[in-house]
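To begin, one chain is listed below as structure tokens, in the form predicted alone.
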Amino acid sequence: MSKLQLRGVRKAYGATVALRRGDMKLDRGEVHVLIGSNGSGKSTLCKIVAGSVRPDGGEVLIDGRSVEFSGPNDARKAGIGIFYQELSLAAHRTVAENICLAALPVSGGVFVDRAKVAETARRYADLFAEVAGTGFSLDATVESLRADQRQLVEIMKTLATEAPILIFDEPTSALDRAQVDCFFGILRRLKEEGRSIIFISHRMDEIFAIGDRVTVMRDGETIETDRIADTDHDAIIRRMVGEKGELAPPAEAANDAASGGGQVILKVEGFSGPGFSNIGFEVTEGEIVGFGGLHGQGQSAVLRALFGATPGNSGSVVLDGRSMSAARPRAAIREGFAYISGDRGRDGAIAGRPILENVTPIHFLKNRLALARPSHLRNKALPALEALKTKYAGLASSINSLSGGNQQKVIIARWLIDRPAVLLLDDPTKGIDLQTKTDLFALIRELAAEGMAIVLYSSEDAELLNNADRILVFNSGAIARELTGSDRTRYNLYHAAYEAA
């Protein structure tokens, strides 16, 4: 009999489908590995083993008894522990508390027992003594420590809860060599054990450093289970692709510049910052250039640098033949670079404003004006949002009264008063329906036939793959490899960013 077993589970967010079909038996003793692309399932999945997420459909089984979760606190109950991709610490608080954090030890019923703390934290922090660096220890807060560091202490919170079935999801994109090996040594003492853990990673060397087996999940199903010692890398990539690894046909055909005849608009040499190093590459005018591979390796945080909107950065980046250092996004907003970021509330959106207050932003820090009449404005704003095909009541309505669709128009819209010389799109499809996406890459199209240069991050392959003349894979911070012309294929894409991994 399976510890775990998951029959036809399903969740929808709305329209939106997190997981079609989720089918998995997890044994006794077993680390068993979910591998997929973004948004394929694997994470709500594990959600909603964990009880944070409730399912729509299906069946969740442990030990044969069918199981129902109000919340995390009855699956930790029924045997659950979970390392969240997202981790989830007090940042405040002290690394043994963090640790002990899913079931503080009290006495007294009331008061927490400082002395069991410290002895439970000592017991998970000494599997890591040697791995953990300097400036690690019981007493110091978590947001003192590095991102390696706070990432074990979120392994070790997950090892305290001393539950039969652990989840891992991504738990080692942190870590170095070191760290990992030092992890996958207390994996494999626990499946001697008789634990059983799901773990998730994007790296295939780890996959087969450590799995007993692996499932697949595309699209929201799970699509194949098999013995990790009865696969390889290439069948699993293409069980991951299916039946769309050929490119699908572009939207337009692409233009001379697109195709390396234009002149350099973005040359960007040695580039390094937090999250990525040694960054080089060069967009003509004309031409789509994509950031593909895995969610977080590094392709938001080169674009935030080069829009100045994150400091410590080094390398040379050239814009029109002009040498340039945007050390703030006002200045890298002047010198030609435009930013749009799929993060609305953080990145874009002036909330509780009026729409005309949301898309003239940029025209006033661009022409340095201090006052300007509203019909001035409004000649302004109208044919950007009309552009987009936005649909609103007014210019003064709240931004905050548009769907979340309607919301990006009005960001994107800002910067097309004034045209900018590079577009930066930091994933900008994130959270909008359908129809938005279309009139977006329709407008991009459009603007690169025009001669803007334009910078493309999606975390969607198929927007990559329709719409980008070249796509630049990126892993842990660095650029792996460069898809062009007929090698831009779904099953390239997957290849390059999980074989270098």
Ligand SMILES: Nc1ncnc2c1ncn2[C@@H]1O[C@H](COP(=O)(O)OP(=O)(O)OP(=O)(O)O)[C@@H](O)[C@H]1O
The other form holds:
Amino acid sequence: MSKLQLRGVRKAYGATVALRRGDMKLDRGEVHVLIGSNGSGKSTLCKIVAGSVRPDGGEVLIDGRSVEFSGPNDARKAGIGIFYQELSLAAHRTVAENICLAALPVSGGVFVDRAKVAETARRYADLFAEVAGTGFSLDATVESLRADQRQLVEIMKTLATEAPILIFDEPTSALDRAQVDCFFGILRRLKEEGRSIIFISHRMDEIFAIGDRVTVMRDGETIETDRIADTDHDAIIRRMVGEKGELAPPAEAANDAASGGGQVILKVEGFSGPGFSNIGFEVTEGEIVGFGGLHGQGQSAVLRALFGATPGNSGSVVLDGRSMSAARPRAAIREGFAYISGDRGRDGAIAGRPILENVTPIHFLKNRLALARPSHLRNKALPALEALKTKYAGLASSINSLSGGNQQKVIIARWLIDRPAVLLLDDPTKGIDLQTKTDLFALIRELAAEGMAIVLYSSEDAELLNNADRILVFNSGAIARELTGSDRTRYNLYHAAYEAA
Amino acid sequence: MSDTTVIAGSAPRSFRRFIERFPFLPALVILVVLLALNGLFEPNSLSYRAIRGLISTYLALILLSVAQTYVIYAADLDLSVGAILSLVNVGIIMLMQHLGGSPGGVLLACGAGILIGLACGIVNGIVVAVLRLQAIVATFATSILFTGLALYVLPVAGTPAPTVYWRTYGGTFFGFPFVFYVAVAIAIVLFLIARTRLITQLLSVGDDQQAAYQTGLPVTLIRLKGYALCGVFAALAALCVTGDTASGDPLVGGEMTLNSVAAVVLGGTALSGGVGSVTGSVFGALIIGLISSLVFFVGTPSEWQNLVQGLAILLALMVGVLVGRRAKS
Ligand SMILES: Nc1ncnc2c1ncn2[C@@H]1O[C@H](COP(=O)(O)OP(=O)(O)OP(=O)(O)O)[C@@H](O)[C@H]1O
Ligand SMILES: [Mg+2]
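Same protein, different condition: the form predicted alone was shown, now please give the form predicted together with this ligand.
Full assembly next; the chain just shown is listed first.
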């Protein structure tokens, strides 16, 4: 009998199906790897097992008995410990308090037993004593730690549950080699004790180093489980890609003429900054250059840096033959950059303000307007909104009254009034429905055809493959590979993205 | 992004850790400066008598600020602490009147008062933590409710407290004023409470509610307990107000609510939750008290007193914020 079994577990958030069908069996004393591209439902599956997400359907069985958790506390009592991908630490509490937070030892019924806290925490921290690095101590606040040290604290916190079932959702994404080796040593020991471990990572070498079996997920479904010994790198990637991988690169994007001739609009050389280093590429007139790879490998960071939204960059950026260094977005916009982010709340929408005001800020900035003349602005705004088939009640209604997709159209429209030379798209279709996506990319290709230089980062591989003329695959803040022409296949994209960092 | 840039452009690490560990230090400095200024303008203000007066007058605000601190730890807010104080004040006045002014009756009334505060706190907790209404708006609404109740119990200010009550509060025992004993007892209680599991849990919830939930903490119950604790301390504040004013007033706490919030912030506790100390709030309450007495001592004309007091509090807040920011950068 399996220690843990999932049968047809489902979860949807509104129209997004996060987990279509989760089936898996976890045995005693095994490390079971889950692998799948971004958004394939791995974390959702783990959170359902850990009780922090309630499934819409399906069954979770522990030791053959069906369980239903009312919350994470319930799951913890049932013997499940979890490392959350986004971490679950209290930033202002100390390392020791965080490690013991789930079940703080008390004396006299109410008082925190500090000696016991320190002792327990020490036991788990000592496991990593060699690799924790400077600044790490039990009474340091989590806030003061580096990203890798925080991840170690979350690992210690998970280990401290002493649960028979341990789930690690991307525990190694910020760790260095030595830290990973140390952690794997611990996992092997736990395995020998008979614990059951779910392990998620995007690093292929780690999966082969620690896994016993591997379950591949794709589009919210668990596809197949294999013994690690019976499979290899290519087979796993082929599973992740699925049938779609066999498709030839789409015809529409075969705009090869542009990538060949055209005049260079944007030339970036030796560009470094927080999260990326030594990036170099060119974009010619009318070309769409795609940024690919796993989430957070520096793609967004490069785009934001080009737009002047993050400080501390070095290297050369040449736009239309002029060397430039945008220190802030205001300057970048005047130079001819446009930036559209998928994170509307943070980067785009002026919340609570009318649509008209949301379409025209760039027009104001570029033309240094001092007065708002509604009739003039309306004449500017209407064609831009029209071009995107935006649905709205009236220009005076608040942007919040629109659906996510239509909000995004309003934000894009603001760049269409005065055309930029370079359009930076940072995962622009987050939370947008299929129809709108199609419209949007039709428009983007149209803009390219009119001579705009476009850089597109998308977390959806299909978007890149269908629209980009060239794809630069990012890995750990650097460009790992360039895919052009008929190389632009899903298989190659995954292969480059999952190559050992 | 290297470590060197971090160190080069900012405060030394030791100073930073110091402020991290003792977030109330700026408040303590401001407090000492204010005491010195008070002594400068009115030497008598540092006398034993004056300090005793200061404590008996501001003990209520101190306790109210402490009450507020516990909910702010969890990134909540309670705009009804003043109303709870008023309700408990009129409640115990009426009870003591009914029970007669005997010492037994007075003690019984005090116990009942604390229960009233606890009940109000639980109501707030249910509304905010269980029903998930916005803390600011919800506790504003309950404050109107509690004030309404207080006005029903005692429509106009004036009913006196029994002699034994205010004589005790203002009296001297074994050579020390009663309020000193109260202050010491409160200090011990606060010290003990700071070591409870609940406080660590409140702070963790304030840090990141989602993370606390995913860790397996009973977030709703923890926030509810925070409000209950807040209610109890608001009731204790009411006992002090009653001793100080010796009468019932259904609106006595109204103005104190925002003072309590200001005191908490002055004390270095973040309104966003997760960091702070009750020690800081005590200092913050004393700062507010000393500012009003200083404004009086320097001989500000009465029509200017509010303005000067407001400016002084702003200044104190700015000093605290600037020091905190320097320590962080
Ligand atoms: N709280 C939520 N609300 C709405 N959509 C969500 C939520 N959580 C996840 N999703 C969506 O569900 C899908 C699956 O997400 P999930 O986090 O499980 O992916 P994942 O496989 O863990 O990806 P990654 O490798 O990026 O961590 C994604 O499309 C995601 O956008
Ligand atoms: Mg995930």
